[in-house]
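For reference, the chain that follows is the form predicted on its own, supplied as structure tokens.
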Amino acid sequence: MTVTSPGPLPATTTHHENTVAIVGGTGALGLGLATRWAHSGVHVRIGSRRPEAAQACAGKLPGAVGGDNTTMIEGAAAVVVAVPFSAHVETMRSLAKAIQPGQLVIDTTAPLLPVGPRGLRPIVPWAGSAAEQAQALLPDGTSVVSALQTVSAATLQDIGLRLEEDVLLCGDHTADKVLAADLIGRIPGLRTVDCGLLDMSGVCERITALLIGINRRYKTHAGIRITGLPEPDAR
């Protein structure tokens, strides 16, 4: 049965292994996430189509390992996809051959089309959103959650910078969103906000283009913050 959480997601849970594989981990966002997670004690596997590049990036981070995407996702509880939209279909078809039951896919992709020398325009994929496209291309029963499209890669890579922003989370099952929220919550300064079912991910993905424009105009790395939410239960 499809369910969704009625309120804020918990910041932590102990019901999963402490390993994340990042497909596209040598790109800007993937490397930023790898950097923050590795410095927070998460076991990070950096995947790439170029294993030597992944190994080079992993060598700079505490406890991280690198290699080809298929090898890195094997046995990982969570698989984070951090590739440009132009590579999304190819990546998902490749993952479909290797993903195993019980693994969670966290899709960070924002469907953007380059316009002019610097512009980016949001587009609507055939499935409605990148995350729904991922769900359609992966084997039946694969868990997909949409998240992290609005977090600046540059800010993530600079561990000296303090984060204080929200991550919009969409998915069809509460357990999947709790697992994703736990992983994201291990990065200090990131708070997850449950935004509903996976079919809401298109709304969240389109915010990326808006933020890119804001960041260019103001020469910053802005994120988003949802106000008025209740404080999480004290632990």
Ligand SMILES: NC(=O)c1ccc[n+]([C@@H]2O[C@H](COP(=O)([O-])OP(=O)(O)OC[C@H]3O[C@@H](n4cnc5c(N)ncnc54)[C@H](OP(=O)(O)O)[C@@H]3O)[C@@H](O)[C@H]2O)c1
Second form
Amino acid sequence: MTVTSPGPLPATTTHHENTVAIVGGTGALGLGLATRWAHSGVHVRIGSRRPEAAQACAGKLPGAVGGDNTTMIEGAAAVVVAVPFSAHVETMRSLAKAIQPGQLVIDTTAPLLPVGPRGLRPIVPWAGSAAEQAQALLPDGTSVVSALQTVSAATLQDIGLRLEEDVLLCGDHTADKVLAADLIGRIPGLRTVDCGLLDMSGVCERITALLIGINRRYKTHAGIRITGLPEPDAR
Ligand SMILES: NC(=O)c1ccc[n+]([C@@H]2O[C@H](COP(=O)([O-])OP(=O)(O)OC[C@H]3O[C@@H](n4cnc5c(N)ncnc54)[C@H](OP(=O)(O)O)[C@@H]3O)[C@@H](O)[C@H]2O)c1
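Given the form predicted on its own above, produce the structure of the same protein in the form predicted together with this ligand.
In what comes next, the whole complex appears, and the chain from above leads the way.
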């Protein structure tokens, strides 16, 4: 089932629907997403441990603002986490103190361990996946959706490149996946695919290591495409 329908936020929320905060927004993936969203009319807040660096990044993007991670997540409907796996626990613990009920967390993390001079291998976090680790570390009532692990940061940052690939979504609540799909679908060329509950995220997270190896061998920025899905209009 593709998740395509743009869904309204729950009536109880006071968060800004068209606003996304990116924790680790100065990094490769965070900046790539910020670039695409900013050029698609989404209000982007670039978060960082270094507010000046975030402001410098935001200054290059239409309508974006930058600041420290905690300030940037305030009031955002969705909070995208784009930090290395080595910083995942620390980031989730600090996010846990600042996140408000009703804010959606979109976790992009692929748990990878450097092996040898150039290799990266997927590892399994204690919770089963990075996204489940996030869910376990965040307060009750905070929903986590796993997404975007297979999308290349370099491709996203190059705004002139046309995207044509799928984004695998996992999460325990359909409404959260619809919100995430709506946001991700604002980036032209990205199609979201509902991959089931959050406990499927480990499968998606492991694909990143596969793609990195393919990219090295073929000197490209490969993504993935699921075939055989019905056209959204046919549903
Ligand atoms: N790169 C890709 O193509 C790609 C694709 C799909 C998914 N991902 C996933 O996206 C995540 C980020 O990847 P990336 O390549 O963008 O990483 P990155 O550029 O190395 O780092 C992203 C940002 O994380 C912040 N950060 C670094 N160490 C931190 C720490 N100890 N505590 C808190 N924040 C820290 C930094 O921001 P500040 O210093 O400004 O705070 C940094 O700019 C990873 O989990 C990766 O698996 C990456």
